[in-house]
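The data below hold one chain only, encoded as structure tokens and taken in the form predicted together with the partner chain.
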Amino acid sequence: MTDEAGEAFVRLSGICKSFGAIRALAGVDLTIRSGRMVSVVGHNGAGKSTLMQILAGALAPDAGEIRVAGHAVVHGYSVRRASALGIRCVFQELSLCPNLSAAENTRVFHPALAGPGWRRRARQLIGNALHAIFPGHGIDVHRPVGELPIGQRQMVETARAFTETDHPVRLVILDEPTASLDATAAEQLLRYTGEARARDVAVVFISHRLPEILGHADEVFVMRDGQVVGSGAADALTEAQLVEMMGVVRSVDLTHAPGSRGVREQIRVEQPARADTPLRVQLRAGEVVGLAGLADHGQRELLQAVFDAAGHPATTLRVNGSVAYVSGDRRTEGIFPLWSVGHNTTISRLRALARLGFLNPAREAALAEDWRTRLAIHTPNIDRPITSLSGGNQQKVLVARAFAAEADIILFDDPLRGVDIATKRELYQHVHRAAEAGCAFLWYTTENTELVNCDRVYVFYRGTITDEIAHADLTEDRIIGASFGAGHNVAV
């Protein structure tokens, strides 16, 4: 790395942080220059989020020095202080107030937006930011944020970080910002970071999608076990090098290649024929069916409809068998935050563990322990609170909950967003194994690369299916084409 390229806006040195016995950061050095995009990569639990929280003032380090714009700021460093220095953070866990609109959330963020007419000014501020970053976003800035789908919430959160009132924005931390955005919105955001850099704003970009990083970042820092284990200019690194530095990934044997699996005859989900489209959803036992397309074009509605129709003789959708649902929005519809890992795992399987309505604690613990081992959930024991786990591991617990439920149909609502590659590969294997055993999957994902795990893929556009693609015919071009309504089965 060359030191003359721009003045260092932030310099972190020797940052240490422990949570109880767990050492999250063990002496991290990181330099961020104005007008540059720094990317931090690493597996779940490598310490990326902890480091960013310290940089944003949300956590105090146990040791180490933080220098911003040339001044040491360790004492009394806080989110407020960081914000006054121009440091903004888009956290992985969305931090908007769900009952407030996008404009009102902007007001919360900017105390300077006071006095008569603040509503109009807040609306303009967030509206302009949204238009600049995500042209054609289609977000109603008057609606309570909680009513927006997760992709749009992420856009509001991201856009808000770039709004300015009294303090200019000097550094924006984007922690996994593209995980819940579809391909178009993610591309728009990455393009915008270029514009921001041209205005001398520094950007820290965290993502599990390595191509995004290599294509857009200036420098890359690789973290492992709470330390920076490597760094370099993005254009001098390859994906393979990054993966190697991040740590050994268990080699994956994909002998059960999708498509070669024996799909059973039994139909699990069937949509009635419709006049306006020849395409309708059908899911057989043992099948993994992907739902693709841009975010919020009807995929989630289908999953919800299947979930609601299970066990009911519905007129619109026939569902034959029990269902389990795994949401990628773990904070609002996944975890039970007051409970242990174990209780979070077993909640969908209680009926089988109970006699006369009372649970057998030994059997419950055995079930949770079994799934902890099978999915390699990183926790000292199943009695630890679920909130003590890293985000990716919490997501694993939710997947374990669905598997433990022994349902006939598992509905995946983009459950692996923000999960690292090694973990994803492990989970893919479990999906294949479960499908082998007859479980049917409906899998909505915002990451097209994930669709290679599917036997068939339905592409959604504006609430209807525009294409059905068999595993063998799956190409990125065809998915993207159909995502914009150009499905080959639709007369244009």
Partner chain sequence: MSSGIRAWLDARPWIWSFGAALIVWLVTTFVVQGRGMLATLAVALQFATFYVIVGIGQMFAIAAGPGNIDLSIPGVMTFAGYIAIGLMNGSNYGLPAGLAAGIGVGIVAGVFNVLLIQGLRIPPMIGTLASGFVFQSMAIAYSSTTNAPPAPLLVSFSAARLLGVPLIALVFIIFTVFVAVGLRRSMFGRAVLAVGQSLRAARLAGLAVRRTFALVYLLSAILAAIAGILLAAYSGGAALDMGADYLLMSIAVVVLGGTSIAGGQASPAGLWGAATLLDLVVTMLNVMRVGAGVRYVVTGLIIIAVLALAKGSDETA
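Would you mind generating the form predicted alone now that we have the form predicted together with the partner chain?
Here you get just the chain by itself.
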């Protein structure tokens, strides 16, 4: 049932939403047609996720109209009503119940899965969806999802959104769905969205990865400060045009690029040499070393081993210096949800901020405010709850916490997940400046494009390092080849 005559499946008109003094949306119009992918882009805090929560029925607008299949639905609109109309949402902050398995989470999502044999039917439903979207996913649907890596949790929630029982799927909202996925899984999902659109399913795709948007979306809407400031057909736009519409982007200081700074001889992290390992993990002061490869192939385990080894010389890894850790799984490993933005930022520096055992509130506030300004964290003040921030801004706070710690070594576990392109460029500058001052970085990322910031890159496959690539020799083909086992097979 393609919408050819002009009536869209979803039409949002004049949508407004405020949270106290914060105006999140200021009269947004958005049209979504069946069988089309609409992408919504903008900096963190632009209003994208708030708009999607309203469309999914999780929030009520203060003003405006929502029409679905030609009918106004504002009054009494809810998540249950949206689901009955065929609207599903994969939120940036995943909504799975961590103590339940993938199959049990599917039962929660589908009340129709009731009566004898519901477990078998739920396992089959989510299993088929996972196999269709992410072939070779390797997920145990019987295991509690809280025990799964964040990438696999993302796959489960995404697959669940495409499952059907009593109501057909008409529209799926994907809010940063590839942020936790490696390149292979991200490409599998984007390929599947094409198959879904061929069945007349509409897709709303939110991402900070502009090449994904321009390569797969039909239409693009650009948001800034709670408003749509531009739109157009994806095939008629360029990355430069999208960046310009989103707002002024600070340029990267190329004087701090890899190769232009002097790496110190002081070794910060080292794996003792072994006869069966021609290469070994090594990180020097002032060096940025990347960790690449498919997700969950040993990169996080190395980061956690380095963190655990700090201050413990009798381990298989030698770590010389203090360590700060930035998790990409901010919800379960990063933020203190009951604390303010300021306290989440300064927790790493409390000892340095104290005198004679007493904390100096003025110095603590000044430090938090300094990093709020440096990283352009979108919040009216540092006293607001961190959970009031967008996901990308919460991630900025975690990065600010690590920089504020003034550690010798910073461990990055996919730290820029869900962060906008302007902030990424600014953070790259902070990394290069800190490295110039002698800080060492061990940086795992699911975005191969970020590896250009590294002096060297280790590529992982099934818990081993298959290649060590110098910055000058870094290519996409070499990374991909090593990600599937082609290389030196170095045990870690």
